[in-house]
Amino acid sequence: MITVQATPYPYAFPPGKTALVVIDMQRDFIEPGGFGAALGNDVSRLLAIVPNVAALLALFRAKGWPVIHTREAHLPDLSDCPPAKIARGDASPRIGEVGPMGRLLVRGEAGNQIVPALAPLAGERVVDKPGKGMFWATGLHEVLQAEGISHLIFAGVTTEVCVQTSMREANDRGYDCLLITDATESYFAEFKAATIAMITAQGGIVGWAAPFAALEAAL
């Protein structure tokens, strides 16, 4: 076991049974000129974590440990997108409509791709998820069980939406989860802080949190 100094107490994980999960580091959420920026968000906050996420990826790749990338993505005909999800938003472009980098949250569109600096390598699993959480309608839990994965280390965006949802789903399925605090981000600093506090409250009710340096030191 490898032990990381974390909040609320040290996080121990077994090599070979631990996967890195990089949530939704997509161009439309992160890059200037993408959908996130078009909505008036400060995407520089999300862009700033790219080096730390890249360092996490490099660490796992060097160890030969499994890596999972997710994208919030729908089929072109939107048959996997509930009408209630499409209807959300007021004046905002809706899912499936054309944004600055193609149709919003649609598989295959330019904006739906992971930013080049974090592009998946051959053999790394890429999960297109129709919901906020990585387990809903993806079959991922069954795959991870078959591979003996028991621990998940999380990075990505946004902290309070898809990252938190995926961690909560994972917690309910029995995985021990660690969030790397400087490899996740929100458009809103207060949302990130509140999410980390909720995740780690009450003895780690959802999981643990630690900066990348703590994981690096443990290795």
The other form holds:
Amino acid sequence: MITVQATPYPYAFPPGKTALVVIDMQRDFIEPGGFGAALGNDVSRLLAIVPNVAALLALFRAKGWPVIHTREAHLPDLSDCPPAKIARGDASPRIGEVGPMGRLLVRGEAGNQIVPALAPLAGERVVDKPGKGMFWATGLHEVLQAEGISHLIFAGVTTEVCVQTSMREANDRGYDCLLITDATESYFAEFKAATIAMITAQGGIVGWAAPFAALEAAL
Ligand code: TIU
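Target state, the form predicted together with tricarbonodiimidic diamide (TIU); input state, the form predicted alone:
Zooming out: every chain and molecule, the one shown earlier first.
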């Protein structure tokens, strides 16, 4: 076991049974002209964590540990997108509408690709998920169970939406989860802080949190 100094107490993980999960570092959320910007958000906050996520990826790749990338992505006919999800919003463009990087949150479109600096390597699993969480309608739990994965280390965006939803789904499925606090970001600083506080409260009711330096130090 490797032990990371974390909140609310040290996080111990078994190498070989631990995967890095990089949530939705796709152009739709990170770059101007994507879905996140269409919702009225300042995407520069998210762009700023790309170097930290790259460092985290480099660490896992150097160790030969498993890496999973997710994308929030729907089929071109939107048959995997609940009508309520498409309808949600006020005046902002809808999922499936055409934006500067192609159709918003649709598989295969330019905006749906992971930013080049964090591009998946051959052999790294890429999960297209129609929900905010990584387990709903993806079959991922069964795959991870077959591979004996018991611990998940999280990075990506946004902290309180797809990262937190995925962490909560993972926690309910029995995974021990660590969030790397400087490799995740929200469009809202207060939401990021609140998410970290709420997942680690009550003795780690959802999981643990630690900065990248704490993981590095543990190795
Ligand atoms: N809007 C927002 O904060 N997030 C999302 O819609 N998806 C993800 O977090 N990936």
